[in-house]
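One chain is shown next in structure tokens, namely the form predicted on its own.
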Amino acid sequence: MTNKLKYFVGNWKMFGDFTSFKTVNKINQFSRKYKKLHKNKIILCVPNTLIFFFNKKLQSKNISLGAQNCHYYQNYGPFTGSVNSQMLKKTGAEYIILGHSENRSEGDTDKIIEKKINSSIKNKLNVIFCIGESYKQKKNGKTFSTLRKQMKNSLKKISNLNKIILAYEPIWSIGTNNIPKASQLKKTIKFIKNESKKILKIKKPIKVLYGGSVDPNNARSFSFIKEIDGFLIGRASQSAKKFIDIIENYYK
């Protein structure tokens, strides 16, 4: 395990209220007692309903707030039920997510998540960049041919690399407590970061998170692929016990 700047995003996709505070407060708390608070960064990406309220009592530095999604239009215009990522970005959201897997189901295109994401970097919001294979092309053995098309097509226009962070995602892992193996996995990060390298005509490889399945039962054994630099955590970031139990675990 290196020292290296770990982030640990949260997702709470369609789930909270503003009773919910209670649990960011726990992190909260947490965060600022924690003595290896240095080589972590804590994201919590809450629905767009609750960030504008979350920052306002949050007042930390410890802990950032983001969104989960956005509309590709970066201007005011008509699209009833929409939100761009200059409303998100007055709310006080630092981050958002982009490309995840539900969303991609839902219509977003490689094409429209290049959208979403200049408008983002635009707007001067971090972006957490999701990519992932279903289990049919996992089968078919287009794993990384998936990955390399999703970063190329969505990829190729951005302007500031310093605001993406890309989450690796396996559409077959989300949700349903299987995890790929561990030499799996690191051959795939890598395979991330030196494709990324390539696509971008970057030196440096940008950060790469996992998220799937990640829960404190899980999270030491994390720890030993250096190449990951963080996660996004689904269902157990809604809670403070179990978000908090996976950041220690991973350091035990």
Ligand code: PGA
Contents of the next structure:
Amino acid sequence: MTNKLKYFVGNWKMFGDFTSFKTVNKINQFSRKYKKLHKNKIILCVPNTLIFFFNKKLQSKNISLGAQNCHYYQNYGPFTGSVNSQMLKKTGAEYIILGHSENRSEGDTDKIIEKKINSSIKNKLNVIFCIGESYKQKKNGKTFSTLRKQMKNSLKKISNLNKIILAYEPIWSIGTNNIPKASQLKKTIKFIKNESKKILKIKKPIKVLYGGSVDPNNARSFSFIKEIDGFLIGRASQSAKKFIDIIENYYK
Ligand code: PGA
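Okay, that was the form predicted on its own. Show me the form predicted together with the named molecule next.
Below is the entire complex, every chain and molecule, led by the chain shown above.
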């Protein structure tokens, strides 16, 4: 079993209220003990309405909290219903998911995502930048060109790359219980790491997580793909038991 640092990131999506603190608390307590066994980092990206509350309520913090999106504009402005990265930082968020396919499908372009990344980094948030191909792009053999384009268009001008983690999330895997074949996933993660070195002109590859239908039953199978630096977990992260089972099964 690997002793490399692995990330387990929960993406709660539009879920949860103040009573959900019990879920956060259970995961936090688990993390306190489990960190001694394996090198891992747990991050929960929850709705904006809950970040400040969870942050205040957690007594000893063994996990990090994050947001799931922000407006691209850096300052205050006439954007009804929106929240920028600076406002999120002040709630106690340390991380932010950007470029998720659910936001891309609502109009987030590569350029808008680039602005969001820039503003988040300026405000000292760590960015979890999602990329991924659709089923049609996969069928047409366009997986690698799609991923390359997404990385190039949103990351090329970013200066502080230490603050970026990539998350490979094939759109056809999200919420579907379909996961890529291990051999294909290994190839794709390797491609992303190599390509990120070329595009960003860096020596050490960027960290790459996998996301899409990760659950307690398939968690162990991913541990054989050493190139994966962790997971972005959607539905299963809304339950403390499932989220903890994923982590324990991964290390079994
Ligand atoms: P899922 O979602 O685990 O429910 O497939 C993953 C994600 O959208 O980040």
